[in-house]
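Coming up is one lone chain in C-alpha cells, specifically the form predicted alone.
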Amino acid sequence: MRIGVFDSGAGGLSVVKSLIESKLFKEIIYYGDTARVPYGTKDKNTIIRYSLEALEFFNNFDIDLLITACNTVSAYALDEMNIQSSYPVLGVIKSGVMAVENHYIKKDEPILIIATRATISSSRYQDALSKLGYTNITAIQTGLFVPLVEEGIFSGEILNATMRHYFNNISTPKAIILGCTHFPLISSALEDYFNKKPMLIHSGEAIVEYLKEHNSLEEIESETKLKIFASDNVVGLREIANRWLFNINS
C-alpha cells in the first residue's frame, strides 16, 4: 500500500517513524502545513477548511489511504474529508480510544489526555471514553508543548517549567494519552515527570495497532519509501526528519 499522511506540522512525523518501524507500507507521502501550524489555536470551520486543501494535495498521488496523524483535524474535519475523497481517510482519535481498552486499564483508573486547546474542547476522546464506561478522566490543553518540540527542544528547564505549569495539581494517572502528534516526542520528559509510572498512550503506535485489527496487511521485505512535502520550508521539515526518524545530523 502507499499511504499518506498529514499533519498540521512537523509532529506527525512522530507517527511516520510507527508506520516506518511497522514495515506494512510500500511508500509513505508525507505533507506538513508548515505555514500555518498550529492548528490547535484555530476554529472549527478554519480547521476543516486548511484539511479539506491539504486533501487537494494528495489528490495529485495514488494512495491508498490517507491518516491525519493531526488530532485537531481528527476531532474537527475528519467526516468532511471523508466525503470528498476517493480513498478512506483515518484518524488517531478512535485508535488512541481502543489503545486504552487493548491495554487494559480499568474503567476507574485515572486517565489523563493532554492535547490543544481545539482538540480538548471538542470533547472527542472524553466523549469516547465515557461511552466505553471510563469514569476518571482529566482533559487539559498543554498546548505550550507544541512550540517547543518544533523548536527541538525535548527536555531541559524551559520544558520542566511547563510540565510543572500544567501538572502541578494533577495526580499521576494511571495512562496519559498524548493527544498531540508533537507530545511523543517528550515522553521520556513525561515519563520522569511522572516517575515512569504512567502508560503513555501514542498516536503512531496507537494508528498501527488499529490498521493491524482492522485491516489485512502483511509485513513487506522492502524499506518503506518516504517523500515529505510542507507548505512552507521543506528543507527544514525534510532536516527534522533526518533527526527525527534516521537519527541523522544535519
Contents of the next structure:
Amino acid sequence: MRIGVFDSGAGGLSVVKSLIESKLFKEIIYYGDTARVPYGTKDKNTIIRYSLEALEFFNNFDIDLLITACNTVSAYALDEMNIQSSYPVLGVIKSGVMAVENHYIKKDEPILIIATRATISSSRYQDALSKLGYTNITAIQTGLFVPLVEEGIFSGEILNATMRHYFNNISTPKAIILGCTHFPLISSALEDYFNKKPMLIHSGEAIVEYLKEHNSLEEIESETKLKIFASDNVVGLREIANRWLFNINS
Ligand code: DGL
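Would you mind generating the form predicted together with D-glutamic acid now that we have the form predicted alone?
All chains and molecules follow, beginning with the one already shown.
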C-alpha cells in the first residue's frame, strides 16, 4: 500500500514515525504545507481551502489512502477532502477517540484534550467523546506548545512555565488526548508534569491501531520508503525528519 500523509508542516512526522514503525505500508508520501503553517490559528474556510489545495499535490502520486496527520485539518476539512478525492481520506480524531475506548477509560474519569485553538473550537473531540457517554471532559487550547516544539524545545524551564500557565487549575486527568501533531514530542515533559499518572493518547499510535482494526492490513517484510515534500524549505523539513525519525543530526 502506498499512502499519503498530509500535515500543515513538520508536526505530522510524529504520526509518520508510528506509521513507519507499524510496517504496514510500502511507501509513504509526506507533504507538509510549511509555507502556510500554522493552520491551528486560521479560520474554518481557510483551513478547508488549504486542505483542498493539498489534494492537488497528491494527485501527482498514485496513493491508496491519504491520512491527514494534522488534527486541525481532521477537525474541519475531512468531508470536503473526501468529496474531492478519488482515494479515501482518513483523519486522526476518530481513531484518537477510539483509543480512549480501547484503553478502558471509564465514562466518568477525567479526560483532558489539548490541541490548537481551531481544533478545540471545532468541538470534534468533545462531541465524539460526549456521544460515547464520557462525562468528565476538559478541553484546552494550548497553541504555545507548537512554536516551542518547532524550536526544538522538548524540556526545560520555558516549557515548564508554559505547562504551569495552561494546567494551573487542572487536576490530574486519567487520560490526555494529544490533539495536535506536535505534542507527542513533549510527551515526557507532560508525563513528568502530571507525575506519570495520565495515559497519553498519541494520534500516530491511535491511527495505527485503527487501521489494524478496520482495514485488516498485514505487516510487510521490507522497510517503508519515505518521500518528503513541502511547500517551502523542503531541506529544512528533511533535516527535521532525520532528527525526529532517525535521530540523525545534519
Ligand atoms: N498540525 C497541527 C495540528 O495537529 C498543529 C500545527 C498547526 O497549527 O498547523 O493541529
